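In structure tokens, one chain follows: the form predicted alone.
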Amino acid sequence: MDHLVTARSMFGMTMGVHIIFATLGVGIPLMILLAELLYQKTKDTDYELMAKRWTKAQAILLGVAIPTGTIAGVQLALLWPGFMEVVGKVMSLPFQIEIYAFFIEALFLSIYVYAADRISRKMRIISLILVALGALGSAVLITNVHAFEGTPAGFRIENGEIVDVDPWAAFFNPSFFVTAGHVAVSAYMTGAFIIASIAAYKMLRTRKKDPRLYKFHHKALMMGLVVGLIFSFLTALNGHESAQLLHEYQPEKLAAAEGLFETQSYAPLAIGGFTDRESQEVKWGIEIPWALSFLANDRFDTVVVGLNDFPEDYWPPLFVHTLFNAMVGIGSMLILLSMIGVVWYKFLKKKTFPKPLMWAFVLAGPLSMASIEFGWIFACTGRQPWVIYRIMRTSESVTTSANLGFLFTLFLLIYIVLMAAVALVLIYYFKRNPLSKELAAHAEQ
């Protein structure tokens, strides 16, 4: 690999590994506060087991989560000097907030895992609130430097230099509502489908051993479903607020997303296939007539520019029409799976799912993950060849720096034992204390 190559892998794998436990860490301390909630409501004693064991898995993920974190931050520093050069006169502001907001989560956490029995109900649940406040906030402040670099306010470049500097500005960019509103529904889709996932899986091994632990597992599934279902519906209808805003601020990532080369009214959408350079087409792919000019400014004579307005150099790579057809497929059905499973118990009434929609909901946290990973890649990816849009190529802010193929073989070694590492810790704990123990003790209170 090049030099820029090797210096946005090394990057992306760090993001890549760390998006894991950083959506993680916003969407299940909302099942966390949703099952102390129906505790608090139903006097179900289920619900309080399912949020004091998810707890101890979120505290364990918020372990791995800093320092990730950390390293992200440091490899920004060092990967990218151009950057955070502008990003430390203009952009610092979100940084600066985001450790208050890193300081309340771990805080009342803290209090939340160590001091439950100890205070009010009430009590416990502002702890959690508080919890999931300081978790989005974290990822919402520190992913408004990924909106602020699509779209760039608040300063100018003058002969080199950074003037007429607005951290306000800066910081409530064009897009950042849409991007802190697509980090915060997507993270609550997948911590619900990762709920729901683990739950299926758990049914599918004790449906016939020991109904008990069934029908625990049962309702942690139909409450990841349904939070599953709100969340993925409202993911995507951001998702068509993120197109508008590509439309209208980032017009060749749109194009490069729908392989569409030449600027037409009632531009169809393409669904699958590959973006094929040389014939300035989607081969393989299907197209929805008109839908890509309604999903640009709902309207289906909207003019969408196509690539080859632009100068070639200013093209995204063109795969990112897969990443972006993978986000978009595993979301859709994503819904889909989750109504399919309200629906048949809660309309239906059908008391057990078919085993074969029983495995199909032990994927769906998996592929929700996929999702949030192949956003990010095309986010990013079809931001190229910009680190700034418009302002700074990726190519002007990287390092000089050598030798960083030896760093990204290091790092690629330290994440392999991280992920490692974080399973078992998972696996040795929750069998050190089963369900079915923790389920007797609640019994005898």
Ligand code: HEM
Contents of the next structure:
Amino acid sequence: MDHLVTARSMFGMTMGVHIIFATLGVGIPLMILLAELLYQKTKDTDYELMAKRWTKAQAILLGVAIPTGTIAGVQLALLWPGFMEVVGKVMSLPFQIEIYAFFIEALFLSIYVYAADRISRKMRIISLILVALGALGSAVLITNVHAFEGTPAGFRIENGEIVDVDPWAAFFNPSFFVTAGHVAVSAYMTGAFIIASIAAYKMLRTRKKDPRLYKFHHKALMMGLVVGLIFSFLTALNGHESAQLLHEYQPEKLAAAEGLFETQSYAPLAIGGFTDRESQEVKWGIEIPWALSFLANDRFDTVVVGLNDFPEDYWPPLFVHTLFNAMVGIGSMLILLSMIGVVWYKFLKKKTFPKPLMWAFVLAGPLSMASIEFGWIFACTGRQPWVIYRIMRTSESVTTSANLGFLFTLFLLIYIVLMAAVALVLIYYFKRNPLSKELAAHAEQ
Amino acid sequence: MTDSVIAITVVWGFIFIYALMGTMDFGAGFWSMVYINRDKTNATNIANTYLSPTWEVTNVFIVAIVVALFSFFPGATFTLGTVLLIPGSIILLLLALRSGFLVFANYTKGYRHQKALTYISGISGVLIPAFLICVLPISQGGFIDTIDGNQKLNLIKVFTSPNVYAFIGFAVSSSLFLSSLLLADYSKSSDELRAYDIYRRDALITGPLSLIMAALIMVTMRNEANWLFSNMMDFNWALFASVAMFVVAGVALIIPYKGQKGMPRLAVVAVLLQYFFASYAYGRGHLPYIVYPEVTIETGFTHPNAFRALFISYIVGFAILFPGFYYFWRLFMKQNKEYVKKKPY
Ligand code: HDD
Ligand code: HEM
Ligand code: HEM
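Could I have the structure of this protein in the form predicted in complex with this ligand, to go alongside the form predicted alone above?
Entire complex below, previous chain first.
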């Protein structure tokens, strides 16, 4: 493989693995906190047990979240030294502040996990809040670096020198709030749907056998669906703003996302299909007239710039259209699905869900996670050929060391080992500590 | 102090903290593996109760070092990133194995392959300091070739250098020494006297070993990085202070006190001072170079505006974090009697 392509694949692979665990590291603590709070409010010990079991799962996930994150952080400097040199001079604040967020998360997660029985209830809640804030903080801050890559601010380059550095202007770059917000709410949404998925799967498995277990999982499912509904709705709202930001700051990315070649007002929105470079159109897609113009700036006569207005050298890869559609499609379907679930139970007062609906719930978590992956690959690949938009090309920032192919293989192997091991350990742990046993132990106390 | 000296002091501080916490962490993992079959002494249990809550916090420090380096000295990033690609990747792979399997082993009590998991994490754990420390001799110069304007690490030279091997020996023996000493103190303050005897003995064996390795570093450095050797000799008072502290620690471990052998708490403090003095001499001698002779703290320094913002963030950040660290220390290090009695999980 070409040197640059290998470097990009290697970093993309690392991030693709880290993001699974990082997203859960943001989403699950919120669910644990909510379960603890519900327990405080209702005194229903099921919620206490949920918090306990989810914490164990989270502690196991950490075994992969932290090393892959460490790899991501160091690999950034190893693979993209040219980029990190600019980041060091201009955009180091988020990295620096992120360290504090990591510390807060690490300190209080250890306290919550290992000292839970020695600290007061109040201190447990405070610890959990700090864990959730630390995780959210690390996500928001690192996403800020990604935002900066798309909408760089706070410096100029004059004769190859970096001048006029304003670290806070770089920190509050134009897309910071919207992008960080999108990442945060989509992580909460994913955490909630993963919980819902597992609960739904367990309900399918325990049905009729044991009403006690069934009830427990049912509560977890409803928690997941309600939280998932709220955050999937927010994700869509905020995603709309993200798209408008692209229209303003990275028009060729939006054009590639929508497969739009000709600049036009009253631009149509193409849903589904594949972008074809030769015929300059989206094949097999459905077109909604005028919709893209409206999406881009809330008016049908908005002029949306097409790819042909840019040199072909600036075009992102065209397959991002498919990724973008998959993300938006999944997001919209999950809003609908969770809404049906909540209405079915809360308003129609039905005690059970039909089987197809249950299986749809089982799929919700994996789909949501897939959406996270699609969104990120879209966002990072759609930025190509730039590592810092219109300032530094990815090819200029890559390491000059050879032998990347060999390292790529090693990292691939280690990720396979870690992913397989974490799955097996989770299965083993919860097989050995089944809910039925813990419920019984809980009842005795 | 100029801004760049303040910055390199912060980096040095992180490296020092990580060198201590990291070696204790990796060493503890190793001991928990070594004593896995001796149920009665509780030695493995002690190592695990120390490790479980701390490894995550320790890990943040290595991230903090990397971030401090490229944010304060972005001019060094290109050289360091390029040169350290291979050793850095090896460290990352080992770190991933080690952290992952440490957690996995903890959550698979009773599983028939649990021991295998412990072995993977224990062994990869002691290899990490061995590779990590190679960054030091590499930064001392002589291992980087420049071909067509591209810098490249000469791996053959690295792995045929006596100085590199002395550093590796020092890293491994120090990990075992520092961790056994800390665990000795930890077991004594938790009234686990059998474990205490074991770890005290281990510290008495590995301590002198690490001192010999340190001497070997100096001997081989004289040939391979003479500039650094002579600079360090300007701070030989610190080196002598370091050896003196080692002797204090040794005495503190041997003499009887209140009817028991040794005062491990005193030994721990003396050894921390020992490493502090030695690291001070090494760090001062290394100035002004980050990577000899290409990169100095002046040529690599960040933009002054960025430095100011970062520096303020450090002060505010650690002021906020300090109570958290204190609370953590009190729960797991100070009130460890009741904590150790509880079996984890
Ligand atoms: C559960 C996951 C999820 C879901 C359902 C959605 N998104 Fe998303 N999206 C992400 C998860 C995500 C993400 C993984 O968090 C990304 C990747 C980079 C980023 O900033 O957020 C992202 C990026 C991203 C971007 C690119 C931002 C950039 O390149 O800077 C846009 C325009 C949207 N999203 C828009 C939407 C819209 C209109 C959605 C409608 C429902 C939507 N997203 C649902
Ligand atoms: C906020 C965190 C992130 C930052 C700061 C970031 C930054 C970067 C950088 C610097 C590169 C290399 C240069 C380039 O190709 O432009 C890159 C590439 C890439 N990243 Fe991200 N990234 C982040 C999150 C993610 C996530 C979560 C994924 C998950 C899938 C991801 C997927 C990729 C891929 C696939 C590439 C290669 C792109 C290509 O060359 O086509 N990134 N990213
Ligand atoms: C948007 C993408 C990302 C999100 C949401 C995210 C979030 C997180 C979270 C929540 C954790 C803590 C894991 C846990 O405790 O459960 C974590 C760990 C980590 N992440 Fe990421 N991260 C992202 C991308 C990145 C990137 C691009 C880097 C590299 C610069 C990075 C570096 C790290 C590091 C170094 C750790 C480990 C910290 C430690 O040692 O404790 N992350 N990340």
